[in-house]
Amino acid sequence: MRSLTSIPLLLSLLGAVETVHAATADQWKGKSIYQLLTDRFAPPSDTAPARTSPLPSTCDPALQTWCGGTWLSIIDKLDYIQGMGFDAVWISPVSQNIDVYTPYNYAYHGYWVNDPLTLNPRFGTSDDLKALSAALHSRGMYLMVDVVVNNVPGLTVNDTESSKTLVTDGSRWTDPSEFHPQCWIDYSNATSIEYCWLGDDKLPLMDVNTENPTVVSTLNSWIGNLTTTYGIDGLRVDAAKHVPGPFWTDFCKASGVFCIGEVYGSDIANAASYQTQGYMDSVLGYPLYYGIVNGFGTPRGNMSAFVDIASQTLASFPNPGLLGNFIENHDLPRWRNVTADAQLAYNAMVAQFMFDGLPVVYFGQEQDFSDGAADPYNRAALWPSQYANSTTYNHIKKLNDIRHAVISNGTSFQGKNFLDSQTKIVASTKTDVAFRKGPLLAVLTNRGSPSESQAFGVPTSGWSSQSSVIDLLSCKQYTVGSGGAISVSYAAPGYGGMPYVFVSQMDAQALKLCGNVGVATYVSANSTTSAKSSASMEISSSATLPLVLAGLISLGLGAMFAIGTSIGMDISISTPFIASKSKSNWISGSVPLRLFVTLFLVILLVFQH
């Protein structure tokens, strides 16, 4: 928790809030994002009040209600979300939100923005939105704020027919022709998705009319306080799709900052235009998530989906680079509400991690949360988690010192760095894949957890014969084999279902995520010499020393039985192993050649086994 005496530190930073510059797409490149809703991401504390009362004593999703989660109460838990190495933050919308309750009850999540103009006082106030700029600034990360411009919620469908109930609603558009005309999308029509309502009779979102001045001047004026004023660098653009594309090319501009939009939908034509005919800069990578969704959403899902999408998602966008990655939103399910198996999520989240793109982890993610099929579920409070250090938290941690080593490294494969280079999908079956993004070489399946005797090979992995590379996730070492061929076996105890990021030995050695890996010490039992061979063999770091010296005993040893011939002594053998021209038993030799060769085959079988 923060101490009392951070907020007037904070306070003095937040002069220097309004000089920070701008952070531009080529700036976002290689970042990662942690997304939350303010309402739910952290609890009231002493140094960060509630702005709701009361609170319910318990925070049930299903409520839809306030459970006190403030800007304040954000830094309050900074150092958990840089623990796990993101870079930037994406809060929930700040603008002011209808504040009655509604047939949906109320709007603690901040989407229901009326007024964009004015911030939503049930997360906090001017000062304390700068206190938080501040307090990411000073740790070198990133303020994404979400916005909402399209949709004004009304309490009945005939609210936009009367200036006088839009005045009553609190919203900042008060004039009939500030708003497009009632009528419900029609999803097989392009124009109805941008110019129709989305909500329904019971709470109608209000369509606004991106194409009258007044509104656009309004907003592109705001956008552009707002990310000056409070010194953020980033925009999420809510419902991107649901207004006109040409509106976001000048309010993007306007905003100065790096705009990536919310084109919710399979459509990969579609969300690649907002970034070919440069509307924004980029959208969240909804057609990969299904991508993701289909390959590894179940035990031996559908990986050739995977594959196709992927590969489509590179050709269609010109820079995939930006596009944010992600396996969970405030949308959509939970993904371990879908998919109960730990090591498919884990391949999953490699797969968002090292693919072309922005990974974004939706917070409660990093705790496994699966009580979350839909809204509101999939939108508790995090706090009951105690923030714990969990396996999939250092996952992540894992996930994001690689990126960040890579990238601060400047590693490349070929001429290309990994933020230059772009993936490339090298081999796939119908369970697993492997794609190479510059220096890496994430090799993924959807076998699932338990082990089983199948091995997936990677005909040509990009690196020499007989060369060492690491997997940087488990810091094993491995042998490439003919043919610069990889093959990972799914058969030891341990090994189901496992994913693996491969780099040479000596860019390991370099990014020093794996300790001091110029020394073969550990040749993985699950590694192979070629992708058809078997498992090669694995020799312990223990088991080093004793050999070594064993050997240099066996080396004096036989330099004794080498003098001793040469002085005559009665040196009589006849074994198997060693040719003599005398048949007598090799037992009535000398001590020292007896003691040679007992060690000899004791070295022998300890090289056998």
Second form
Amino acid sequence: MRSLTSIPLLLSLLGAVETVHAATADQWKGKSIYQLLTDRFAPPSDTAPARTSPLPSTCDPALQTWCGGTWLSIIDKLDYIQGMGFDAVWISPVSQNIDVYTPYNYAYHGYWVNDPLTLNPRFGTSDDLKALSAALHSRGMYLMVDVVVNNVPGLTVNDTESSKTLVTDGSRWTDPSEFHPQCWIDYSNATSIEYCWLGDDKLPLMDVNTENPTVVSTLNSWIGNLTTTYGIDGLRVDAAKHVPGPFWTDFCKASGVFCIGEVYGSDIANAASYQTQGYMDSVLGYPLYYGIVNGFGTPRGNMSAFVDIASQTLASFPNPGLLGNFIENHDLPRWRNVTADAQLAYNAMVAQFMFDGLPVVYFGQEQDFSDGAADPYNRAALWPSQYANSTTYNHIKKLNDIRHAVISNGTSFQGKNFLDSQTKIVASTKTDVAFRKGPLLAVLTNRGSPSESQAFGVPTSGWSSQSSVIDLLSCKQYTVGSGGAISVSYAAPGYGGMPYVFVSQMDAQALKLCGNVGVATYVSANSTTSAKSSASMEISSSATLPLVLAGLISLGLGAMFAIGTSIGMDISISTPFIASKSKSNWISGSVPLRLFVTLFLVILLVFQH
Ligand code: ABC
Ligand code: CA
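Switching forms now, from the form predicted alone to the form predicted together with modified acarbose hexasaccharide, please provide the structure.
Zooming out: every chain and molecule, the one shown earlier first.
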């Protein structure tokens, strides 16, 4: 009897636990986020019927109209997102939009919110949004919702006329006191950015008076309700730079969850002020985005600009680990529209994932979508891609896997783990950059796909000379050269300017991302050219015979050196195995030691054969 009465209580308690799923900045640390537009990510299905009728026969982004995606249809494709290793999904704004034809067509994107307090019926019902939230949580994933409070669409620049339209449109704000007086934003003036209007005279985005006490209290109690009702874990705050900062401090506190703001622009100090002033937990990494565009947007682009922006970012943000790092979004050109070169794109993505911050991948990036130099063409539906298991999909999976593995293993370097170590740029040239974050060393270039018999030497990798390291992207093994130098090759045909993510061999074994990379089981190199011209050593298990020969040659060389040095000759020689920038340290070792090591190697290899 007693147990029967407690069942409903238990269920309601479980329900409460289910909906109250707020996540703090600390809990978001280390997560990676998939950004999607609800209308365009997944098509209607039997379990997710369309809520717009009729739908266009094909989803042409130029039409700027609804294509049928809903909160329920997102659930259909969560395997696809989770399969890439994402921890969180950021969806379009969930609130009611104007539902009329405008000079820019329809509000399929969800940003023309006219009532934050009501859900957008085009995307589903309250139960549907709860279902999406529950589906994500049951996978251990987070839900991030985009929120728009700065502006509401007006349809006319005339304040009084606007008020009338707003009433008939069902707008939350209708009284002129709830808006800032009309003026268009002058981007050279900080006050204007906060108090004037976004949009244009064809579709004004009326600036909400975020100092009006009624507006403020309505918004603050709404956001607290929204996050608890739907179990929202984080907010992407639209147009954050257009609202005076102190408003956000209270709004984000009221939300009870992690807030990441959109501060669109390259001004690092301005973006950093959101963290330093405590306006919100973090911002999207617009400055770093411009850095990546400069550094990796064009072959042999401006790597020093990347290094500059990256260093300033690290110096200016109190918590760069919470920045949202992206290389495309619904307002920007597709990355593959910026660059057609696959290796450049791969390098940019490694920067996005390995730098301090939370990687944010915009849906379609994993399918190399390249149509879309601008809104609305950068918002194509994903379904024509058939959710293919593309190369880039797998690259992203690999990068997420690397992050998960180092985070869950607590892999550390000099006593600091991945999340607690700040990115440190350790070397750069006009075309290359190497940065360390904890146990990982990313070595990137903007040379592009064509191969060239060139190498990039990182003089001090942080690892000791002669130790073994693994590139987690190719699973190839390298030997660190003298003074801790690592040098990478760009000579592999078709793989020219490839990226590298190194980890010590010992850590690689623990991470289990490259099979068993033990001392005796060297991973086969897929290109001998890269091994030869590479400054570093790669040993293939199928290449024992050539190695025996190499050993014998070395023995000969060793003997030559022994004789040469004993008769006072100054011999300097560079072998194909040794970093071009650094000379072999075993060549500079003592003669008996050299001979002994060579002999030992030869015996070992013959045995193995
Ligand atoms: C509509 C049509 C488009 C048409 C456009 C004029 O109107 O759809 O076809 O071209 C929503 C919709 C859009 C819609 C707009 C306006 O509303 O999604 O489709 O465009 O009706 C957020 C959202 C965005 C959303 C809104 C509005 C805000 O992400 O999707 O748009 O709720 C500014 C805002 C930023 C806003 C962005 C679109 O506009 O700050 O919040 N995004 C400079 C400024 C930025 C400015 C940016 C673009 O231009 O500094 O503040 O963003 O206008 C660098 C500089 C930067 C500079 C860039 C361009 O160059 O360092 O400072 O940014 O070098
Ligand atoms: Ca404003």
